[in-house]
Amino acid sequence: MKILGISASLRNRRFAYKNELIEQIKSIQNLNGIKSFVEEQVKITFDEIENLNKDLSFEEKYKQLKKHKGNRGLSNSEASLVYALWQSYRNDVDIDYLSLSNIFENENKNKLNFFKKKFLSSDAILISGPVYFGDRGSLTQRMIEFINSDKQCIRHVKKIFYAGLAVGAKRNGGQETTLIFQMTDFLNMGAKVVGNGHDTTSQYGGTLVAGDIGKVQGDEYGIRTALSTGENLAKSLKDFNQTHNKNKQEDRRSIKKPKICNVFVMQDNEEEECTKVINSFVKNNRNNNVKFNIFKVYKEKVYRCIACDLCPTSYGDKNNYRCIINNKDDFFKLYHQEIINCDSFIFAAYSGENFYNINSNYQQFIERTRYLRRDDYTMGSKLVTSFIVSEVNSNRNLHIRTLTSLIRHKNILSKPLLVFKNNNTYINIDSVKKNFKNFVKDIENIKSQKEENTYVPIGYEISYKGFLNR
């Protein structure tokens, strides 16, 4: 298994085809060592810039730096990537490196072939790049365009995992929106997506602050998110591939206990179209190793989360329901066991152009999963997707909203299943059936046993005191 680290900044310092960066990363044994290495390499970059003629314009300095060999120093994006790759390697996954500035800044056939060879030999990609107006840079965009234009790359991207790091000039500089847009692109291409891990409260990936050259080294929390992303990507990749290889060797008829997939229909119209469509998909499912439980959440009583100061109310056995809302008719109170004792989730909804005949518990449901997230990610480490029946003009992006909520539970995201309806006709049902079948196959390859993850309530002082005293 190999993770390809991709740095997507025009200011990359390691742009040579052959450089020693990966071997240097692999040789470092501890966190202090990797921090010292990054500091040393950042200083090289800074000194090279300082040694240039001060009368040169920024553009002229940029051209001068491009004349260097490209095998020393680090930009902010590269420094962020180094931390994540080092942590991936420390979790027993091989690593590689690629500079996009060397490929797509002045691309030609040989450069594109070099990129393609690297990409096709990877099992996961980890992209680090700058933020531009809350979105990724043009190098990343061009890479995505190329993957989408090459038949071999299109096939391969469906087999890989993706995670991202974003570097902005300030703490709220668009890093999260950049990661969400990037995440959506790779989901749509068929990749599986993960964010950072439980130790940094499971977000969308690494978010780092660095405006000027070398400033990323001072962002301790950002560095933690990069390390966490590298570790989570490596562990998710290993768990999936080990289970996949094990299933290949076993006679499928000998698997007695099927995997469980819970389908929560959180929003539907009066005709219950979303429920009917997904029921038809489940009915036609030929994979006996996966069993589906469908919950009509939109018909249930779902009390709203009140964001209490200590959530969950106590610590202990996860099988015990421990939300402060204790109404007997509440959905989470009634079905806590069924919710947590499964291997996969589908969050489903009908997305209408208006709400004239819509019954919805969507937002209440999403909010109430708070107690499960804070209970050491009880809903986490599962393969998840969204299933949306959408009128063509609804434009509500429910599939994106759903998946960005699910990644906060430290899950593995899969391609959204989006059925479009136009004039009472489902216009893409066959392609969604194919994607649904692939999702069901992948459920078998996710490790069933629950990982030990710890929720650290950063930002909640009262909750943090309760966390420390448990």
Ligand SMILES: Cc1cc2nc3c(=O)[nH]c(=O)nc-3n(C[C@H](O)[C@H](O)[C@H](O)COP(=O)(O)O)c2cc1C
The other form holds:
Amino acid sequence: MKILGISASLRNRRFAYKNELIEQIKSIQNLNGIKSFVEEQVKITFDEIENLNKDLSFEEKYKQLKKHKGNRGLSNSEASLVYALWQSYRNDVDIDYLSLSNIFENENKNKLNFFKKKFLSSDAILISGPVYFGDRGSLTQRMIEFINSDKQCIRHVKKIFYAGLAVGAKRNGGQETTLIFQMTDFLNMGAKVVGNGHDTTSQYGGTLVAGDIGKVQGDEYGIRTALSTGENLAKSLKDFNQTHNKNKQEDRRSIKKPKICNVFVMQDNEEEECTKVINSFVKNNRNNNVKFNIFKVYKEKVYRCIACDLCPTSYGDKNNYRCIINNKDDFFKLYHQEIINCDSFIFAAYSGENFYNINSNYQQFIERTRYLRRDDYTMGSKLVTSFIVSEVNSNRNLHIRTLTSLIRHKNILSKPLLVFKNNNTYINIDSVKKNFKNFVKDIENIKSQKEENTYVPIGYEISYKGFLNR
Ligand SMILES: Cc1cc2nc3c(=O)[nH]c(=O)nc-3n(C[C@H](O)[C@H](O)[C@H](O)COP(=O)(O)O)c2cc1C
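Show the same protein again, this time as the form predicted together with the named molecule rather than the form predicted alone.
Then the entire complex follows, led off by the chain already shown.
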């Protein structure tokens, strides 16, 4: 299993070809070691800039610096990537490195072939790149265009995992928007997507603050999110593939417990179209290895989260319902055990152009999952997707909104399933059927046993004290 780390900055210091970065990362034994290594490399980069003739124009300096590229120094994006890759390697997954500036800045056939070879031999990619206007830079964009224009790459991207790191010059500079846009691209191409891990509160990936060369080294928390992303990607990749191999062995013995997929229909119209469509998909994909439970959440009573600071109300067995909302008819109180005991989730909804005749518990449902997240990610480590039946002009982005909420439960995201409806016709039903089938196949490959994830409360002091006392 191999993770290909991709750095997408024009300021990269390492050559794409024949560089020793990976050997250097692999030889480092502990966190202090990796910090010193980055420090040293940043200093080399500084010295190279300092040593340039002061009388040169910026353009000349830029050209000179390009000539120095090779086996020393690090850009901020590269430094962030180094932390993440080091942590992936510490979690027993092989690593590789690729600089995009050497490939796509002045592309030619040989360079593209080089990229392709690296990409096709990876099981996962970890992209670290600058935030430009709240989005990725043009090198990453060009890479995505290239992957999407090559048949082998298009096939391969469906088999891989993706995670990202975004480096901006400021806090709230658009690191999260960059990660969400990038995540959406990789989901749409068919890759499985993960964010950073439970130790840094499980968000969309690594978010780092840098700016001038070497500045990233001062962003202690950002570095932790990079380390955590590297670890989460490695662990998720292993959980998926190991089970895949195990499944094959179990298949031969033909005794296997079915995997459970819970479908929550959170919003539907009066005709219950979303429920009907998902029911027909489930019926057509019946097999002994996956069991579906469909919950008509839009017909249930889902009380709002009251944002209490005792969440969950106590610590103990996860099978016991421990949200402060205690109304007898509350959906979570009624079905707590069924909700959590599964391997996969589908969050489903009907998305109308307006809200005439729509029954919705969508937002209440999402917010009420808080007690599960805070109970050490009880809803996490599952393969998840969104299933939306959307009127063509509804434009509510529910397929993305559900997934950005689900990544915060530390799940593995899969391609959203989005059925478009125009004039009472589902216009893309065949392609969604195909994607649904792939999703069901993937459910079989996910590990049933949940790994231990500790929720780290940030921003709620009272809960934090309770958390320390447990
Ligand atoms: C064209 C351009 C647009 C930028 N836009 C943003 C931005 O929207 N938000 C931000 O935080 N930083 C922005 N930056 C700053 C870079 O993200 C920052 O310098 C980062 O460290 C670049 O990564 P690198 O040092 O690895 O090249 C921008 C820089 C450039 C050149």
